[in-house]
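In the block that follows, a single chain appears as structure tokens, in the form predicted alone.
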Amino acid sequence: MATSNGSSTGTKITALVVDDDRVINAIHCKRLNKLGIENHVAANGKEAVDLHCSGKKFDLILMDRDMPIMNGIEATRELRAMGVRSIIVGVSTRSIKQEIQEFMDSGLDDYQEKPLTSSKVISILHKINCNEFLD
């Protein structure tokens, strides 16, 4: 089940963290919270797809590659097929170019190795023109 870890600052940016690793979820949510980004968590790709089917929308999706039930490649393809236009960033420990390219080809906008550092999150936000949140 998805959970919310957002701040109450009235932020305009929303993010969905999709990862089956609770420690990684906590790290990524903490980084997003520090930047005032409201975030939600899904434990696998199916939960992410189900959230979108229920009408939820996010500006940014941080998508793990390897998860049970529905992996990040399948979930990204499904979300894109549904017309989801969120910025989807693949986040994985995979470092082989062919595996990264396969993930990118599923419909990602960017790829970062995990865990995300503050500088990686800021880099992602710059790419999606969220400069007003980085001052």
Second form
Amino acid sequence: MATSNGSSTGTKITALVVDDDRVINAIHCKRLNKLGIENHVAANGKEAVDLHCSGKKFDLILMDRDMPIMNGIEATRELRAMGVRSIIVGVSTRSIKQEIQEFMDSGLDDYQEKPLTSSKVISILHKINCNEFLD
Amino acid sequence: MDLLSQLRGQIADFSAFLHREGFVDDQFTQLQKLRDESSPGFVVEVVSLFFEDCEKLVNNMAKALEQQIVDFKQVDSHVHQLKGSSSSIGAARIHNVCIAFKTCCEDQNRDGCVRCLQQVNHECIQLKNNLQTLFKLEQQIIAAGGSIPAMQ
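Structure of the form predicted together with its partner chain (previous: the form predicted alone):
Below is the entire complex, every chain and molecule, led by the chain shown above.
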């Protein structure tokens, strides 16, 4: 099985889970944790943006769409405008094409429908690994 | 048959029942697979969080539906949240009620919403009781010296 925990390069992959639902945060963090990823949590888009303003960086951001204060679309736009180049994956229960496209257009690298499964997370990680090799 | 085998049989039957009756789906099985030695209480913790949040959402929805003029957008956003978290823990029945509930919100159907809310409440109580039974069985297995089997 291919490992993607970065142990060969000596650095752990870092992830930011952005969701106002703490049940989902707990589950997504656990999934990522089991794959050797270091996690942080933000309860809404503004918290995610503030973390980046304070200088934090993440390899992967899992961005929920519907959140209070600042939603996933606004937060993604803001992060991209700030020059954040992390892999941002939109995660939502919305399944209408138009709504997914609107979210993608805000600057996502990928979109996954909730609930996230381990195989979905692994396919996201392969994207990060590929990027690392290309850089 | 020794106690451990008896308990294992009981839990297998009960899990099969929960899946068959649609109380939980494969997502719940996925949740159980995330449990390990470093976090043996993971499923119980996540389920507790879910029911805590569920109760808050149900109360908020009830208040909103009692208003003279119902803010269906607000009710819908609560339903949306419950739909998301119920699907992520595999609470299939609750998730299905939420789908119907969303339609009632979109149609601005107050009576329909009230009925759905009652159903959500009912399903939450049933699931809570069922999962408590499941967790008790798991505790009994551990007390008898066994380990929690991986669910099918």
